[in-house]
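A lone chain, given as structure tokens: the form predicted alone.
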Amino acid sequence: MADLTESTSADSRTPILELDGIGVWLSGREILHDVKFEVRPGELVGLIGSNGAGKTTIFRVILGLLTPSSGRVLIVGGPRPRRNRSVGYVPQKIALDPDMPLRSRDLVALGLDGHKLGVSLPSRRRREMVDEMLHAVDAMPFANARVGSLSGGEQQRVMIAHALISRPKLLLLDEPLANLDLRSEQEVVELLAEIAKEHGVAVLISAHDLNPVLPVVDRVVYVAHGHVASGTTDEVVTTDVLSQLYGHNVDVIRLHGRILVVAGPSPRADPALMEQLGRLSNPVDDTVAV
């Protein structure tokens, strides 16, 4: 795999990303409360939570699209600059018309100069950089294929290459496993783990289901009702921590390499929790999978 990061003098112990006491109020409602966590070089951290839990708001704050009501975001130990090519971003959804004459390599190249006006002239070095990124994510076999004709897993590889070509220190991915089959999920997760470990890129991946990323994440940031709990999976995904985070009793069960959360039968059980965790086939004991 190509070297994906620029040389840096930053100490490897210095967090690439640090959220310090982030709070967000919108329309008189608190969306995030005292959010604190960090991502260090070479780490893959899972941002886990249901739709509406606050994951997207956290991403918007990190990307500078939303100014927090309190707290601060630090990138490599300093305030986030207005134009920051040290942060790569892969959005959750991108509408790609199958008939659009945009090849995989064209989309990746936009990561180099898509922010500039005008048409970029072809160059040998530019093509080499694009090929390096396509090789890095094992996308060369469909480099000249129209992006809209690719499978979901193939499109994700191209989008990751697009985000990596600017050599970011931090890679943000918003629900990259959504709508992928199990094989594509595994391939994308393994690719992200390789990028983080071999090249020191800090990777933050949001997901509503912990289990697909469970084998590779170093730590998790669990989000519920705008509050977070951060740490290793064993530290965070426990009965005590999740019960406190959700405000009512939940039980955590580890079964056959998966994590299950059992919500109590209380009639006050949080509907958002049930939606996030995804009911299993047995509705009697309200067993749900994280």
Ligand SMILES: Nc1ncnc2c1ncn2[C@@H]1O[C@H](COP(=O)(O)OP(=O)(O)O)[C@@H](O)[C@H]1O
Given for the second form:
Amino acid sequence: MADLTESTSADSRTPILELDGIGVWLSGREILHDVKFEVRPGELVGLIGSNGAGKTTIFRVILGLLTPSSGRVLIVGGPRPRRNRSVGYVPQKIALDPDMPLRSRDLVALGLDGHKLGVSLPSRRRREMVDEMLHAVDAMPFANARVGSLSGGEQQRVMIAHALISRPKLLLLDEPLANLDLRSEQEVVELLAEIAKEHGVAVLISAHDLNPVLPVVDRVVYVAHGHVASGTTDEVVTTDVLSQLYGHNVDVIRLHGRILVVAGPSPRADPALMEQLGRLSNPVDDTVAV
Amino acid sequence: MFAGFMINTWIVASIVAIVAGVVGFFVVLRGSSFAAHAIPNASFAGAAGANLVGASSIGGLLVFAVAGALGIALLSKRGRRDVATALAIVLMLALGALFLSFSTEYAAETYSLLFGEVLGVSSSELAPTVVLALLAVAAVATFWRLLLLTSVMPELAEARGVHIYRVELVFLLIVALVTSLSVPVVGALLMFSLMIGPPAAARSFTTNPFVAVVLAVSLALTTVWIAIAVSYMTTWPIGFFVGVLGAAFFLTGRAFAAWRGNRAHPRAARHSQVVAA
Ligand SMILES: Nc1ncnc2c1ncn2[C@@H]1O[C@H](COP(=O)(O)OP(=O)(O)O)[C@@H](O)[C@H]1O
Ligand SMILES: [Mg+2]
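Next up, the form predicted in complex with this ligand, please; the one we just looked at was the form predicted alone.
Once more the chain from above appears, this time first in line as the rest of the complex follows.
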């Protein structure tokens, strides 16, 4: 796979993405509070939180679709220009019409110049760029297939190729593992790790479950009720930090390389009963969140 | 049916078919069928109004179609697009009914505006039709990539800095333009079927967007040519045949898609072709 970035950053410690004290209020409700984290070149950062935690809102702020009421977003050290070619984005919901006459390669090509006026005439150079990108995400076998009729994992690869073909320095993926089977989940995670490691792209990926991304993330940003805690998994995913983030007792249990975040005994609950209910079987989404 | 007085009809109908195929491809892709139904309704009211005050009917068509497009775009910025579109239809039909009630040539006029008229094309209508058609095709070519991107993934287009609302407005104006040049020939109600039937059918036969447009144009041309010929021979309205043929092509396309989908492992077959190449 060819080099995906236009030029390798001189100083690899300069963050590609920097959020500083972001606050968001929507319909009189505080959705994000003092959100602060950064992503550096070649880093894969997991944005972890249950439904409604504020992950998509964070992406919308980064993309400039939502103006925060406080704080600032810096991309490659500067403010975000309106047509930012240095940010690639894969939205949470991609509902592609299965009957639509559009091949995977057409969708990837739209990543190159879909925002411009005029018709793109087929050229060898364009074709090569698209092919190279389809190769990179291992989507060549379905390059000419109707993109809407592909499986979730296949569509996810095509979407990643679409986002990467403009050679962004930052790649944002909103819940790319939702609705994927276990195998495609693992394949997509490995692909993202490769993009970050080998090509120096800063990757921010949101997920409601920490475990699928656990093997590849450098750091995590944990989101709960619009508050975040960021750092390495060992720093953030601990009983103390998460209990403080959620505002009540949370137990973090490491089991066979997996991390389970479960509701701890609340003052009102009978501790003996909690034991009987088997806390291990309750993942965070069912008990702690919302 | 190839007599001198029919030549204009053949030319104008062919132009209508070409633009209906090109624009209809995006009408179907964007899921704008309802708007493509509303705007011809608006233009119908415009023609009725123009007729009443003795103005050129193509002028009236254009003014009302554009007003309808702007109305739908403005209303749907705030609320749901289908509701905005429905409101526009209701309003325009009400106006059309009012204008027609004042008119003396009530029945014949309504009929030809709604269902089209094979013999209704005069030489003076030829030039404006050609100009509007060229404008519409040029506009689609100019916005081709933006229309594709905003149709397929509007949220993503917005994230890339595309003003999706402006693109929608441009698209509705293109539909208004196409409608204005078409209504005198195929009629308001059936211009709609020409913009939906052939492009929807074309989707089933190809995966390539360019080919889909070419195919949509070919099917639309076939539709109007057959419709004119049969309408001339039977004296039944051209709109009837346009509608029936549009539906027939669409059903054929769906049947083909179903047949293709039932073949075992179509994607595996494509894989082996790629490997062999
Ligand atoms: N436009 C809006 N107006 C009011 N509340 C909103 C709006 N958009 C999102 N929210 C609320 O913000 C919270 C975070 O939403 P979101 O960022 O989509 O969460 P996530 O992506 O983590 O599931 C939710 O409680 C949601 O209801
Ligand atoms: Mg979300």
